[in-house]
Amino acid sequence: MGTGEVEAAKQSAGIAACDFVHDGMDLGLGTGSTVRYTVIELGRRISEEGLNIRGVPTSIETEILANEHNIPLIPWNQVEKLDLTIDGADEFDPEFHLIKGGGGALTREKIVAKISHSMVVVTDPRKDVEILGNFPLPVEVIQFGWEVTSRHLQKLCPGDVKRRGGDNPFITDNGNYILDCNFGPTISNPVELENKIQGISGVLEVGLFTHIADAVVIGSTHGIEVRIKPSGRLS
């Protein structure tokens, strides 16, 4: 695929994802280009159809564009719950793991991702695989001793283990850095990583999502795919 047919598939998957969202839900918003897209249509949605939603966004990038769109904004201390989140993946395997954290917004894409009934996934044909790790794993780790926690994720991981950015550090929105631990294709029990990866100290969140989506929806030049858990909240 070329960056145009890219673009335009991250773009359908985006929209087409809207097609979950109901009239008077609390929706988690969350971070990336492609979901980029849904918060987009949501307003478009809200400003010409009169959709009523309200939103919880996952990043500043996502707050800015979703106020630049309209989309009313729920204060943290009033949520509890949340009716659905649409976020994207860096990667998804066929048991519907994720790795997220591309964008470096993964603890609070987690914490919103969990509070809420279900999690559509918009993503495109590249992010599909069989094996999880190919795609670097992110690891948010607070600074302080971030090079102890990396000699403990190394013990884990067969590959390089990179603070983000380097000399010149990548600090998320919870001013921590990112780890971005190199398994290669190798993550056959994501579930089982994530418990490890969560037991080191030092460690806030790992970008392993297991038993979080319910749907996926990929774009491509030859359409939308929509693939539903069988197992899930919203089969």
Given for the second form:
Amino acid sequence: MGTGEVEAAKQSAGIAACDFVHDGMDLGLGTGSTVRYTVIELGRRISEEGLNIRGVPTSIETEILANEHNIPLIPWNQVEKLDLTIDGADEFDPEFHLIKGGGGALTREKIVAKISHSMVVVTDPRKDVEILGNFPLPVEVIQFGWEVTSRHLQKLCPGDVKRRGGDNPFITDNGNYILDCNFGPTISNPVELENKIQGISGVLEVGLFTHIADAVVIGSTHGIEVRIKPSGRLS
Ligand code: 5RP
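For the form predicted together with ligand 5RP instead of the form predicted on its own, what are the coordinates?
And the full complex, kicking off with our chain again.
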């Protein structure tokens, strides 16, 4: 896909996902260049159609965008349950398991997705994979002792484990590092791997989202494909 085609695919997916949004909903607002189009469309529907929704942003970037588009936000300390989260992904597999965190917002994204009744993923066709792992798996780790944490991760990971940003490290909204783990397309049991990585001291969160997504909206220049998980909460 060319750059223009990818952008068009992202835009069409981001907008189409708004079909899942209904008046009165409280929404988790994901992070990234695809869900950006969802946030913009929600802002349009609020101002032009009187849509009544509230959002919880998963990053400072999304909070700024939502404010620019006049989306009412629920303060974090008042959030209990959400109706729906819409978010992007870096990869999704046939079981609707995801790799997320390409934008470094995985921890807030997972907190928000897990308190949501359902989750819709907005993507383009490049993210559709049989087995997860070609996209380096992001893991958010605390800064203290990150080299030790990295060595623990390295024992699980067949490829290299790199701190994002190298000597000029990327810092998450939570003040932590991201370690990108090059598993290659080997993650055939993402549930087991998620549990193993979550068991490592120093790890805050891992970008494997298993049994969370209920639908994937895949945009393209020739139309939208919506895949609904058969046993999911939207089927
Ligand atoms: C951010 C994420 C993003 O949702 C993911 O990286 C996809 O982003 P994009 O839509 O820009 O490709 O997980 O942490």
